Amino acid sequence: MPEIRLLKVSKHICRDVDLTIRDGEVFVVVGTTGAGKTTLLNVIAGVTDYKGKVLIDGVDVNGVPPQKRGVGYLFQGLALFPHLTTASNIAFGLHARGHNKRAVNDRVLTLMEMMRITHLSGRYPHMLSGGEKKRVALARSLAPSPNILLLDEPTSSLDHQTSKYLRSELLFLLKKLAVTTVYVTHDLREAEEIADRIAVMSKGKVEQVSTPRNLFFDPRNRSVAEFIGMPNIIECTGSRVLASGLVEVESGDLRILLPYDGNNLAKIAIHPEDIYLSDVRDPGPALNRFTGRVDEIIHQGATVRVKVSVDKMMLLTEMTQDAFEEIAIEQGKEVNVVIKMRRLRYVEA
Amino acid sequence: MPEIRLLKVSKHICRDVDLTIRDGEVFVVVGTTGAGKTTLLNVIAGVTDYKGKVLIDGVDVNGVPPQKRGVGYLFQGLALFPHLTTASNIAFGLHARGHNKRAVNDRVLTLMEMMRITHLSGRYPHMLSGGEKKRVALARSLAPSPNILLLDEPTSSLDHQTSKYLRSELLFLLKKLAVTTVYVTHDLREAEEIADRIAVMSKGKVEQVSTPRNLFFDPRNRSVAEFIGMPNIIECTGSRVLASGLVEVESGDLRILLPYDGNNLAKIAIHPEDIYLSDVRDPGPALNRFTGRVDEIIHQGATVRVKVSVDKMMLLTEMTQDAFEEIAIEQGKEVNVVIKMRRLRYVEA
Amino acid sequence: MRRRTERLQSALGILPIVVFVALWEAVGRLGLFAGQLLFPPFSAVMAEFYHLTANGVLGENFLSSLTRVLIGLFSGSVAGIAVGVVMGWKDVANKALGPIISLLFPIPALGWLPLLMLWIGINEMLPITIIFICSFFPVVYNTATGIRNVDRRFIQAAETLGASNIRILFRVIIPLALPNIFTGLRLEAGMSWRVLIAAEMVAIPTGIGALLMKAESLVRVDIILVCLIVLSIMCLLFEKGFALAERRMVGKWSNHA
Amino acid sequence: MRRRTERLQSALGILPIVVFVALWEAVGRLGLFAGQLLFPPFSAVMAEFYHLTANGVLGENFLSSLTRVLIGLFSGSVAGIAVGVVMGWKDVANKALGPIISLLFPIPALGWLPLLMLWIGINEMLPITIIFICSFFPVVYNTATGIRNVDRRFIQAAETLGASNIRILFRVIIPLALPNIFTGLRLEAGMSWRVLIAAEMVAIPTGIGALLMKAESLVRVDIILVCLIVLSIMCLLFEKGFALAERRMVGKWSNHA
């Protein structure tokens, strides 16, 4: 469980990246597609050439090939060998390192039990479901007992519930194995949940490294603010617990219901995508529903941002171009505004 | 806007289907894949042969080819002609009916404006987004001014928000055009929202035809109950409005928060998929979170049903096999149970 | 900076060809392999190329080969498409003709040659018929497959929109089958040249194939090489030509459908 | 009930072939087309088939053709796979050999015949070399493409798992390129027969192709037809054989990857 340092690393889009990943932590790298996240993992694993320096536990590993870096890598898309069964996939790294057949079999069995995939032992990757593939790939990367684990979008392309469960299982596993983990994701919510520290990348640069909380209410620059989605930061003038786990927040004349356990709140952050607009009144219950006025419509490629004012407060909302074209809204006109109840980001009073 | 009657129609899986669709209503056919829903539309459109009789406004149309049935059909997968542009796709039916060029152009322009797709006029289908394709296909099927509209999964493969918006636009359009509509979907929630009446199909049989509300609290048989997802019907001993649009329901010792506007409730229905189980305590707020005990685990192909008892009440929950394998639960053990706040199905007191 | 790297790379790309030609020239001149008569240097081949072009021998033989390929390929393709469309569209036609065609399809086109020599005799119809056969069967097969693979949904959609069967065939089915039809045509475009020279080598006294055999009997390796260059260029051109036509006609919408 | 319908349908399926054979027999017997000499009835062809088999002429010629195809195809494929693997794996090899191969690839295999007649002379090496050439280039091309198309991720995964380069080549890259390699092999399996008979018709005095030409000069259409039947069966068998081998070796995991 070593420390990893990157010094002035350049490759593809990445330019002069300096980064220190602490011994044993879960370090999450977030950023949009093409920000250079995967490139960073490839550099640490040594599967690509690069400029700059990588130190593992203070030792320069620049000349060291990927075979000898002691890194386990869960690739995006997994890269499970399609021509090998589950057991052979897991055994691949052990055979490559010259373990004898008996030792390999024992280790493969142990790993399959740990990952609860023993029943999949003889299946080829194309016969596995998304969640099963993830577990096989994880077992394969853990088989040679690496000190460093690189995870590239480990929960992508799983359904919501499976991804949530896998995440909590991963968290448990990482703490147990106590390996140094670099975890890449484009999903900020996932990053917040699992990270000791988060690095936000954009266009090959590390824009900010901080704890999850600080990122939200204290983004360092415009680019980080854009990435975290330009949340509407709302100053609370009061808050009231309605029931266990539910709080009503006051801000001016606005009352918003949110899921939350705990003390009084000073600020909350509401995501633009968590605010729905519609031109007709939905038949459902009027939970967190307000009437607003469209101030501005901003087209940004495949998404549209709409600024609406509700009771003197200005809210930024965001939707896909497709969704935007299904509703008829115009600048200056009234709209129905619904704030979805989602998990809350907040600063306590 | 005619009435449609099917008498003892048999084709593929469908056996002796009798059905009357009333003049001008939105009639929704729900059922799982392979229940025979699309076959029914094909029979009404006449694009397939069948046994039995189809009457439109009392007239037997069995010998009438699809070209002369006056039916607009939005196919599943849309069947937009890939080699024609948006405008040519919409014009296809008008040219086929021998309208002159000028009349065709006018009608195509009107439809493109109505559907807000004028800017897509020269594009081929592969250059359109999912939502855009749907609107082009709808315009094409409406072009020859049909009296009957057949819609096969019109909102499938759209993202959640777009599909929601398209649904409300469709509802508005159908009421305006006042055509008789047969709307096929596998999504019960969608059916409830848009239907005047719902028919539940299963294995080629129409199991029940009723209003959306009746379906839920009064399913006619096991097969309908299975399709509506074996909801947990909870008798309420009390209910209390917490805030506008939010109610706390009491049932024995259990208190559940739900979004709802209105009077006191007698019964509510909670879907097995709306109840999450987990072996670790989530970091989020304790909204509708309870501790339960696992009574029974039932494997059903790709899904797993788990019966848990919470405070003497028995709840049925359901998850995917993938999700199930990510959590470690066993019969007789404790689990965390979270009831998701979703739109409520209820019977008022 | 980038431009320069690219130019340098494309310059490096033809380097192996330059080396190849230089080696050829050297081996030829030094008579290292098989003697200068059997292995003429590149320059001698080019000189002969010029000479054969100037005195019209190459042009004449090339033109008669080209004419045969064009007529055979065109008539074979048209007939193939017509039969293929009927077989793909009408199940009865498919049931009746399908087994016979799958019986005749695997016979090598060249195998027909001795038979046709006896039936037709040695005249211009012989190579044209061979090319006709060589292109007919694959085009029938690909066309019928293409027509049959058109998604029934498109046909049903056209029906509910009020289109007659003939309109559906010409406005929906055939256009959608074009990518498959072109697959057949593209395959045959190069193949027809290959079959033609074989036929000319065996039985026909004119054309590039005949010139090849004449050169062989005169031990004129330089002429053989000139013919091979012309042939490989024509094979390439015909294949690329159909690929281009395909991109023109279906590229706008195909491969994305 | 269902079984019976199926049986009835498969019986109807061979009906066109029965009609075809019957027509052939009738036309042949009545001498309606080209006379009975030029168009022998089906029964006469079958009788000749038996006769040629019994006196060993067919077997002898068939065996020499088969031997040539097997040797040429095997050596051409092995060489093609080896060169293709090197070209796909080492970029230098690809840069050096690629342009030359794409220069030689479009030359029709049969075009080499006059050249090889002069270089090699008319002996057993001639048809074998032609088949070698005919199979070598496509196999090189498909193998190199297959190797190069192996997703880099699989190689990187094998690297981080500690596998040496040789191990990666033999345990990851080549297995994953097998579907592409088989595409090349399958194409050539039938093609080699087509090229062989052409070569035998032009230059070699034994083999099915030579028998065809001999039959032509003797105006023995029945022998020609026997040869064509044998040829089309062999073309089919070789293609199906490789398809079967492919399914055996990669069917378990391929097409799903």
The other form holds:
Amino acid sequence: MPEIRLLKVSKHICRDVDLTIRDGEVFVVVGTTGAGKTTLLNVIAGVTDYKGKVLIDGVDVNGVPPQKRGVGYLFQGLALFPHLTTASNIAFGLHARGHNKRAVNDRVLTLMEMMRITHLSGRYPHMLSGGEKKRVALARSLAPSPNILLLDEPTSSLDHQTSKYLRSELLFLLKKLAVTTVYVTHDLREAEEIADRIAVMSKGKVEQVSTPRNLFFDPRNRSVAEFIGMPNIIECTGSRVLASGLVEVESGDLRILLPYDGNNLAKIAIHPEDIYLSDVRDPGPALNRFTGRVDEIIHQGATVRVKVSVDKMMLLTEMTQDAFEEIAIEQGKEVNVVIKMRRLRYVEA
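Please supply the coordinates for the form predicted on its own, as a counterpart to the form predicted in complex with a further copy of the same chain shown previously.
Partners and other molecules have been left off, which leaves just the chain.
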């Protein structure tokens, strides 16, 4: 599968973008609406004009039409033909390329089995759920056996459970096919789950390219730190393994339990959204539960950030305005603090 290189690419908000997407990797581009993410996909696909160069496997493809770039593109709007069945939608591009009927039928059947939509072969788009439409559109983009797959918000508009399930299946499929993939999303947690590497975009500029783990522990600038939510980075002064897959980390007087599969730990990162505050002590096991004091309350539109001191450590938490109003907390008040174990990240010493 090919490597993709963008050299000094400019289009709309994007200015002089240099980017390399490695052979066979799942490369995720994240950023807020209007950051230039979809523009980059359009440039790679060749469906828009641009300045600069695009190299695919070292070959300059400037001037090469979209249908000859070996690219499959899943648009955010899906663009399924309403008058065609599932099977016909998937087959459309193959017929347009002049493949014989038997080869088309075999390829369509293979893709429907792969995407688990064989039972939907005779249904029209209006008869499909959101998740089913996504699968059909993905199968159609894979039909010509592209070397590169471009995915624009492939799980948008789906409910949380369906989105998570589709991502898991999609990642398995991409690794199985070993297709070079550029995946666009505004959801950082989605990017974490699926990416080999992540590019953070802001105002048409690529601010940082990193592995998901390194992104949290080493944001390049304030723009990246703010996008990833300015996580709490805690230095580990000691640790001890409690059981298989579980470790207790020491940081000063604080003791935090987290899932574990490595050696001595250097740092852990806790996202502000993963720290839960309550004015009453919840029932349940006393894992990662502490008593803290509210130091500062920062209102930011629909969200509220609360700085809480726990022992000698300051933790930044974040909640919705509605959640904040449900609990009676104010500056100087004692609160119960719960750190969600499953979302903790760490780096090894």
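Residue numbers count along the first chain shown, from 1. Bear in mind the structure is a predicted one, so any value in this text is a computation, not a measurement. The term rigid core refers to the most C-alpha atoms you can superpose between the two forms while keeping them within 1.5 Å.
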{"item": "Flag for Asp274, CA shift 2 Å or larger between these two forms after aligning core", "value": "yes"}
{"item": "Did Val17 shift 2 Å or more between these two forms, C-alpha, core superposed", "value": "no"}
{"item": "Flag for Asn89, CA shift 2 Å or larger between these two forms after aligning core", "value": "no"}
